[in-house]
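One chain is shown next in C-alpha cells, namely the form predicted on its own.
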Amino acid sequence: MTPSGEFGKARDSRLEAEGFPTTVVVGRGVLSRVFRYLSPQDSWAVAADEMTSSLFGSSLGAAGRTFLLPQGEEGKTLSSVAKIYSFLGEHSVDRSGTLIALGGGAVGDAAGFAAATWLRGIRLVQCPTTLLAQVDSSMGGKTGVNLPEGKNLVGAFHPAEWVFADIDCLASQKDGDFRQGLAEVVKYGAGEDWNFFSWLEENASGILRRSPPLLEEVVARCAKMKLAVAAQDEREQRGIRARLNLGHTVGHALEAAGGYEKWKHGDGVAAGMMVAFRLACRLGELDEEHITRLERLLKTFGLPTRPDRPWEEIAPFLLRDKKNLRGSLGLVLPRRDAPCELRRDIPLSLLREACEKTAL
C-alpha cells in the first residue's frame, strides 16, 4: 500500500505511535480517498453489512467487491467469516491482498477476524462508520467472533495497517447508537486524561448536535490515546492495555445479565464507570466532586448512571471477566492525577458496596 499526499492535507489528522503498525486518518469524506493507498496491483475486498454497504459502499468505490454480513452481533459467527473466506478465495485474493472493513465494531470484528487467519494473515484496512468504532474498537488489533457459550471466545490480535475514520459516516448515526460511542470517549477523560474530560464539559453541547469540527477533534484525541497505550502492551500480558477497560468490568456484566437485550454496551459501560468512581472514592483514590462530574458529564449525554438490576443479579457475571486471574477478580479504577490502573488487590465485598451505593 502507498501513502498519497492527499493526506497531508490539513484538514485530516494522521495519527500513528511509535512501536504500533496502525496509522489512523481522521477527517471529513476520507472514505472516498480510501483507494488511493492501495497499489493497482493489489487484490482486495470489502466486508460491510447491508446498512454500511448503501450508506457508505458508493463513497469508498467499493461496488462488486463487497460481501455483506448480517448487521450486527449476529455477523460475529464462525459461519459468517467461513463465507467471508470463500468470497476472498472468489476474488482471488492472494496473501499480498487486503480486507476492508466497511461499517462498526462488529464488521471490524469478523472482517478483522478472517484478515487474520485468510491465507494465515492479510492486511486490514478498518473503515469505521459509528462513533464507537472511530474511538474505539476500530484500533489496538483485537479481532473475534462469537460462540453459543459466550461473545468474543475466537479470536486473534490482528491490527489494521490503516484506520481511515470519515468524520461524515456519524451524521447518519441514530441517537441512541450515537450515545454508546460517547460513553467510550468519557472513558477516555475518566481514565487517561483529566484535561480531556474538563474539555469534553466544556464542549458537551456541540458535541450532541454533531458538530464536525469538534467530533474530529473527539475521535482523533480518542485515537492518539488508545494508540499510546495499545503500543505499550499490543497483546494485553502486561495489564497496561487493561486501562482502557474502565468500566467494562460492572457494565459486561450488566449487559449480560439482562441478556444483551435491554442495555448496549455503552450504556453497561456508563453506569459501570459510576461504580468504579464511588470505588475509587472509597479508597481514598478520587473526591465525591469527580463522582459529581462524571454524574453530570453522562446524563448530559443521555448515559445511564445508575446500575438496573441488583448486586445478586451481576454477580455471578462479574466472576467470568476476563481480566480476572487465578480467582483474582480484576477492576480498572481512576485516579486523580495519574492514568486508571489494574487492581486485583480489591475485595469483592467492597465492590459490592460500591455497587449498591451507587444504584441508591
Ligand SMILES: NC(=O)c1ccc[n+]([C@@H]2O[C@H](COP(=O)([O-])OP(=O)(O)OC[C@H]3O[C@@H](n4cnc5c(N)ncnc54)[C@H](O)[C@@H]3O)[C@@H](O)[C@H]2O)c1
Contents of the next structure:
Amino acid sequence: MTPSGEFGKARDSRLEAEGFPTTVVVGRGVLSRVFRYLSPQDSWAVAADEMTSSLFGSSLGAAGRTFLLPQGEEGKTLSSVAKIYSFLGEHSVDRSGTLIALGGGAVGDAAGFAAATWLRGIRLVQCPTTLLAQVDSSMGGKTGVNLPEGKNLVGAFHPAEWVFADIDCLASQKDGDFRQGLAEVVKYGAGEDWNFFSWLEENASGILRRSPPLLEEVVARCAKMKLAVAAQDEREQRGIRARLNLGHTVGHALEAAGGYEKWKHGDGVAAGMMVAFRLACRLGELDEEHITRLERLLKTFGLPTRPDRPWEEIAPFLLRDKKNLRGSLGLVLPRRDAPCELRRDIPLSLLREACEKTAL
Ligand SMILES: NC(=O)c1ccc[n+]([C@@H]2O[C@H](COP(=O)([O-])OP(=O)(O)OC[C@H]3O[C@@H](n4cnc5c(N)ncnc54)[C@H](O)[C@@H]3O)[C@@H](O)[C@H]2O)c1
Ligand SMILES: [Zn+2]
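For the form predicted in complex with the ligand instead of the form predicted on its own, what are the coordinates?
Following is the full complex, with the preceding chain placed first.
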C-alpha cells in the first residue's frame, strides 16, 4: 500500500520521529479512516483475534480478508504464525503486500513477526486496540512469539509503516487489562518526563473514567516518547531503549516468580517502579516526596505498590533479566531532573534493601 495523499481529518494527530520509519496517527474513530491514509491497490490482509475482529473489523472494513488468531498469549505461537503464512498465500499477498494487525499486543507481536518473515518481509500496519498496545507495543518495531521454553524467545525487529491508534477502542477494554496499560503510562511520566507525571496526577480521575480527550492526550504523548527513544536506538544496542524498562527488572521477576499467573505485566511494573524509586532515593537521586507521589498515583489507578513475596523468592528470577550483562545486574533508575538511566553499578545488596523496604 502507498500513502494516498489524503490524510484524514485535521483532528487526527500525526506523529513521527526523525530517522524512524513509523508514522503514528492518533484520534477518535481513526479505524474507519485507515483506508483514507492507505490506498489499497496492493495485496493486503488483516490478522485479528475473535474479540477485536467482532468489535472493530467492520469499522476497519476488513470483511473477508481477516485471519483470526486465538486471543492473548495463545495466539503468540509459531503455529499461529504458520497459519498466517497460509492465509497470506491464499490471499496472494506478495512482496509489495501489507499485513494489518488489529488487536492488542499479542496480535500485534504475532502478526508483526509474520509480516517480518513472509517473503523476507512485507509492510506492516498496526491498529492497536488496547491501551498497552497504543502506548507501547505497536511502536518500536519489536515483533515475536513465545516458545514453550519462554516468552518472546523468537522474534525480529520490523517497525510498522503506520500505526493507527483509535481512542474509541479503549472504551470496551476490561478494567484489569486497561490498568496494565496505565502502568506503562505512569512509567513514561516517571522515567521520561516529570511534567507528564504531574499532568497524570492532575487528570488521574478523568483518565480512570476513560475520558476520550484525556486518553487522546495520554496516547499521543506516550507515543511521541516511545518513537523518540526507539529512533535513537532502533535495535536496542545502545542502552538508550533500555530506559523504557523502568520498573521492569523487578516487575519481570515478580511475574516469573508467580508463574505468570499471579502478576500481570503492568502490575509487576508498578511494584517494580516502587522498588526503583526507593533505590533511587537511597542513592540521593530522588526525594521521599517522589515515592509518596508515585504510590498515590499507582493506587489511584488501582495498581499494586508492593512485592508480595520475600527477596529470596524474587532474587533467582532477577538474575535472568535480559538487561544483565556478563553477570552485572542492569537496573533502570529514575532521576529528579532528567530522564531515567540504565545503571550497571548497583550492588545486589542495595536492591535487596529497596525491595525489602518496599514490601513492608
Ligand atoms: N512488541 C513490544 O514492544 C511489546 C511491548 C510490550 C508488550 N508486548 C506484548 O504485548 C502483549 C500484551 O498485550 P495487551 O496488553 O494488549 O494484551 P492482549 O493483546 O493479550 O489482549 C488482551 C485481551 O484483550 C482483548 N482486547 C483487545 N482489544 C480489546 C478492546 N478494545 N476491547 C475489549 N477487549 C479487547 C483481546 O482479545 C485479549 O483477550 C504481550 O504478549 C507482551 O509480550 C510487546
Ligand atoms: Zn512493559
